[in-house]
Each structure stands twice: as structure tokens, then as C-alpha cells.
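Only one chain is given next, in C-alpha cells, and it is the form predicted on its own.
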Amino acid sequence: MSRLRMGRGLVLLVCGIYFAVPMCASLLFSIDDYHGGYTFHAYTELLSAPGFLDSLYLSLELAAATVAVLLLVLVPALLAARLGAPKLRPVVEVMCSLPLVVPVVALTTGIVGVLRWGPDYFANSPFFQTFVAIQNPNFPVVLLIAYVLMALPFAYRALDGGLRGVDVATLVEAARNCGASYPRAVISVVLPNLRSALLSASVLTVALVLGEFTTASILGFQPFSVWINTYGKTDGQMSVAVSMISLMVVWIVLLLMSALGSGRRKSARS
């Protein structure tokens, strides 16, 4: 038993050193004034830089919209496959896993091709305005569609794991016997038992959206990840400060989501 604890402690120590040393070195470099003192000039200048809040708001809006679209599409589909058509579950699994085998660059190249082809082909039809509207830089719907596709496999795995731990058919049948309709049985009985799976899917999606760079950069939009890459090229300290702020923003968002889920679990138990 003591050896097992020592082994766990050693693994945690190695992991802590692996993550903490580069972080501390980066933080010290970003606040070093080259005269033996410290300054937060890089951080204050970065926070007041043009485009910082706009790009951050855009990333947060895209993350929230991606989570909402994924859950609204995926949860009913998985429940319907589990309750009404169990033989379709392998089909749903394959379809949700397909984005994993398509490289992000290939997916983005395909989107760029469609966006270039569409306006010329639909120039004299109402679809032309649709192609223009989905590329609005204030909220690029085309980027939202790409993020939904990229996050689909991870959200599916999280939700499928939660559904495997819950006897959905029995819960729905019990609720139906008590007089509840199908929608009320799902909302009042099934979804509360999937809270951890829903939270896991949301956290994975938000982490992916906030850190995604390739698709947004190629399509020419400027969410937070693209902004920090553009603005961080001014000098070395600024580049490290941008990386530190990016990590902190992602961590804060994920910690808030985890804290929100934990708070609801405690209130439900009490």
C-alpha cells in the first residue's frame, strides 16, 4: 500500500514539474525588465490592445453557440437511437466519428471551395445572401458549422459514456407509467441523470473552440486564438504574455463550467 502511494506521489510530482517549470519560466520571462526587477508592462499593454475584447467575445460566443447546437442535435439523436432504434447506434457512432479521420486542413479547404463556388453559382438567387450572411465577421456561422463538426466526436463520446451508465429505457418507462409525456420524461428524468456527461461534452467543446486556430485563420476570421497569434508577434515578451493570458482565459472558463456543474450536483443531492 505504501509503495502504491509512493508511486502515485512520484507520478504526481513528475507531472507537476513537467507542467509547472515551463509555466513559471514563461511567467518570469514575461515580467522581467532586464534590470533585475519585474514589470507587468507586457500584460497591461496587451489587455488594452485593440481587438482584445472583440476577439475574446467572439470566441466565447462561438463556444456557447457550438455547445448549444451540439447538445440540441446530439442528445435527441442519441436518445432516439437508444430508445427507438438500437440497431442504428453503430451507424450514429460511425457518423459522429467521421470528423476524426478528416484532417482539419482538408475540412477547411473544402469549406473554402464551397464558399468560393457558391456565390458565383447562386449569384442570381436568394442563396447568394445566405453565403454572404454566414461569413459575417461579427458572428461567422460558417466557423460555427466547422466547430460543430470538429467537436462532434468528442461530444459524442462523452454523451455515449453517460448514456451507457443510465438505464434510459427503464427511466422513461417509469416516468410514462406515472403519467409523464415523452418530452417531460426526457427533460425531468433522463437529462438530470446525464448532467455529468452533458458537462463533460460542454467542457471538451469549449476547450476545442477556444484553442482552435487553423480553420479560423485560413477562413480569415479573428477569434481569440488568431488574435493572440497576430498580436503576439510584436516582441518576445509580448508573445509569452499572450500565451499566458490565453491559457488563463481557457482555464477560467473551464473552471467556471466545472464549478457550475459541481454546485448543481450538490444542490440536487441536498
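So that the term is clear: the rigid core is the largest set of C-alpha atoms that superpose within 1.5 Å between two forms. As the structure is a prediction and not an experimental result, all values here were calculated from the model. Positions refer to the first chain, counted from 1. Compared with the form predicted together with the partner chain:
Once both forms are fitted on their rigid core, the CA atom of residue 58 lies less than 2 Å apart between these two forms.
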Given for the second form:
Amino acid sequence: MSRLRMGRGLVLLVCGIYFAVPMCASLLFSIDDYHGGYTFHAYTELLSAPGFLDSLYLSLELAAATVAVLLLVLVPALLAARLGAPKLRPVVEVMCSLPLVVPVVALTTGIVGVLRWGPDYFANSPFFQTFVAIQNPNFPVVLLIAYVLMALPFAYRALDGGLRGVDVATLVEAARNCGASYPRAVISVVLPNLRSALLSASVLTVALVLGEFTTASILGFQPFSVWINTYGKTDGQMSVAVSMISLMVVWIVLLLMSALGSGRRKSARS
Amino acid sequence: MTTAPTPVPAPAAVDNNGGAGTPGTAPASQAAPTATRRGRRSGNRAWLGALPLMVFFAIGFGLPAIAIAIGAFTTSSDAPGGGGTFTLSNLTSSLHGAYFTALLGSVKLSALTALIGTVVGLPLAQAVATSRFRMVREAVLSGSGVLANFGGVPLAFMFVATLGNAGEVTTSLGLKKYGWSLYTFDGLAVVYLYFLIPLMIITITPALEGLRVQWREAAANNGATNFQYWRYVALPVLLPSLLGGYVLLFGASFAAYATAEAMVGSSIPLISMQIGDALSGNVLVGQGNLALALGLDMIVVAGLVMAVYLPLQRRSAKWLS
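Form predicted on its own done, so how does the form predicted together with the partner chain look?
First the chain shown before, then all remaining chains and molecules of the complex.
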């Protein structure tokens, strides 16, 4: 038995080293000044790096818009499936699961294909302006659509999990009996009960949008992740510094989510 | 896929997985009488609530899907004979030459990294799941949650800083003498494992926790050795979960784009790199629709992967209850 225990310790140790070394080495790399000393210039000069704030701003804007559109589209559909039409549930589930099957690169080829229809078929119609407008580099609506689609499966899972713990039909029925209109019942009775599920869906979506690279890079826009890649080719240290920060961000996001999860569990029990 | 959040082993996530077989049946059965009482009208109104999602889905998913389906089988607008005529040449050339090599390269890389991820992840998850220290368990599981969701460009830069040509570990250990280079097939595999192994750990841990102590005791009482217990009891029970995990890892590494793009560009033949290249106009004149055919190839492979994964997941859920 003690031999087993030692084997287990060894396995954990080796893997611990494999996972810790890149983090330590990256941290070292980002503060090494190559003269035997240390410098934190990569972290302090980040704010003044060209394009840093613009790209970060674009990413945050996209993240906020994605969350808003996602919830506006998904929540009514989920509630409708719970309340009125059980037949709707498999339909919603399939719509929310299909984006998982298609790799993001492949989805992007489809988007490029659609965008090409603009000049190819609609060049002389007023419709053409729509194609130009959704590709505005200051706020690319086409990215927004792609991100909402990509976030759909994860947000669906989070919200569906939350809905499982709440008896929506009874809540709405009770509110209606008290004289509340349908929208009022949803807004002031159902949604507050779903607070933590809504929050965790939003947090997941924000994390996804901030990290997304494939679509933005292929379509030629420059949100944060694309900026890191471009800029990283000129200043290696700063790019590693940003990578360390983004690891931190993922960590914080997940801590936040598991805190939300345990909060939900506690309230469900009481 | 690398940046896509995977479920964390937080209590909330466990709740969702644990009840996978039966969830939601209770509210639905309560809702059913209401729906029949109210009759048709409320049903119609409910479909109205789902309308925004359907419209969005038709635009965001339907249009690109149509673009791929049509584009992959027609000539592109810059072709000599004009665009829009039916052809199979996109599809055939996407399965020949450099593109076929890239597709094979992607499949090979995914199969290899998923295999290593599974083989390494299983004993690691077992060591964690049976650990006496709660702290170790929780730390490894939450760490795995972070790393499985960590990917894309930052991951690439971290490894360049560590094992790249001027990386800290490369220079301090003099790895270049031994012919090490991060910018190869093997290097990429090492990087991918950084998020695949944690992904395996969080996928397989619920199944490992589903192994009852009584089974081990029963096997031991019948005189089974440790090896026999694993060979005849534990592994057969775990097999669907293990296969499902393998397939999930395969899909994750097959769809990965950002890490490889930031690290090696298209110097390693991978289908996702080739698509990126083709979309940026890096193809011969008249082959603009080739990228769409490549996308179709990729969707077919990913679809096959899902077709294997879903039944396996359903089967393994049986043992988790």
C-alpha cells in the first residue's frame, strides 16, 4: 500500500512540474532584463503600448453587446419552452447544440462565404450597404453575430441548469393569479430567481469573447486577442506579460463561477 | 475550441451532469396539464417567444451553412468561366496534394495528443480522486478547470517563452544541442497537452468517483489482484467514459486554431491553418471556393466525432448515478 502511495505522489509531482514550469518560466521571461537583473517594464508600459487600449476597448464593447444580445434571444426562448410548448424544448436544444459541432474555423469560412455574396450578387442593390455596415471595423456586427452563436451552447447549458432548480410554471401561475401581466411576472418574479444562472452565463460569454481569436483574425478585425498576436511579434516580453495576465483573468472568472455555483446550491437547499 | 469554456467541476456543473438522465421531467410534467388546459393559444404564444432565437439562428448559423453548402460545390466568381456553375473540383482538390496532407496532419496530431492526454490523464485523475487530502483534490480540480479553458494565443506565447528558441528552459538546459525545436509537430503536441490533460482530468473524474468501493472489496474478497480488478472490473466500467473523453480531446485539438497560428503559422500542415491561408486569399486564382470545401471537410470530420461522442456520453452517464 505504501508503494502505491509513493507512486501516486510521484505521478502528482511529475505532472505538477510539467504544469508549473511553463508558468514560472513565462513569469521569469517577462521580467528578465538580460543583464542578470529584473525589470517590470513589460507590465508598466503596457498601457502606453500602441493600440492596446483601442483593442481592449473594442473587445469589451463586443463582450457587452454579445451578452446583451445573447440573453435577449435565449431567455425568452427557454422560458417559452418551459411554460407553453414542451415540443419547443428539443428544437431549442438542437439549435443551441449545433454550434458545438462546427469548428470555429469552418464557421468562419461560411461567414466569409456569406460576406462575399455582398459584392458578388448585391453590388447594385441597396442591400449592399448592409454588408458594408456589418463589417464596420469600429464595431463589427458580423463578429457580434459569430460570438453570440459560439456562446449559445455554453449559455444554454448554464441557463438550463438554473431553470432546473426553479419551478417556473408555478411561479408564473402564482404571479398571474396576483394580477401581474405576463411580462411583469417574468421580469419581477422569474428573472430574479435565475440571477446566478444569468450571471454565470454572462461571465462565460465574456471570457469567450475576450479570448476569441480565430474569427476576428481571419476576418481582419483587431480586438484584444488579435492585437496580442500582432504586437507579440515585436515585443516578446510584453506579449508574455499579457499572456500571464490573461491566465489570471481566466482563473478569476472560474473562481467567480464556482462561487456563484456554490451560492446557488446553498439557496436551493434552504 | 481552445478558447471555448468547458464545464468546471464546480458544484453547479456536477449538479447538471449528475442528473443528466432524468432532469427537467418534473417541471415538464407539472407544466403539461396547464398547457392542455389553456389549449392552443398559449402554445402559439410560446412559439412566438422562441422567434428571436430562431431568426437569429437562421441568420447566424443558417446563412453560413448555406454559403458552405453552395460554395463548396460551385465555381468561385473569379473562375475563368464565371462563378456559380456546379463543380466537384473544389471538393476533389481539397482532398488532394497539400490539402490532403494537412487534413491527415490534423487527424494525426489530434489522434496522438488525445491518446497521450487520455493515457496520462487517467492515472493522474485516479491519483487525485483517491487522494486522502481534500485540499490536493480541490486544488488539482480547480487548476484543471483553469488550464482546460486556457488556450489560444496566450498559451502559445507562454510556451514560446518557456521552450522556444530563446525560451528560459531551452537556454538554461541547452536543449538546442539535443535538436529540440518547439516549432515542429512534436512541439505543438507538447503545447496541446497543456490544455488536453486537464480537460481529460475534469472529464474523467466524475466517472472515477462513480467507481464503488464495494466493487474493489468484492473483487479483493474473491482473491483478485489489483491488476485483475482494473482489468476485469474498473476498466470495462470506465470504457465508455474513457472513449468519450478521448473523442472530446480529439475534437478539441482538431478544431484548435489560435495556438498553432500564433506559434508556427502554416509551417506545419494542419487543416485549420490551410483554411486560414485560403481565406486570406493565399490560393490560386479561381479557387476562392476551395476554402469552403475545406471547411466542409472539417465539419464532416467534426460531425463524425460528435456522432461517436454523444452515444458514449449517454452510456457512461448510466454508471454515474
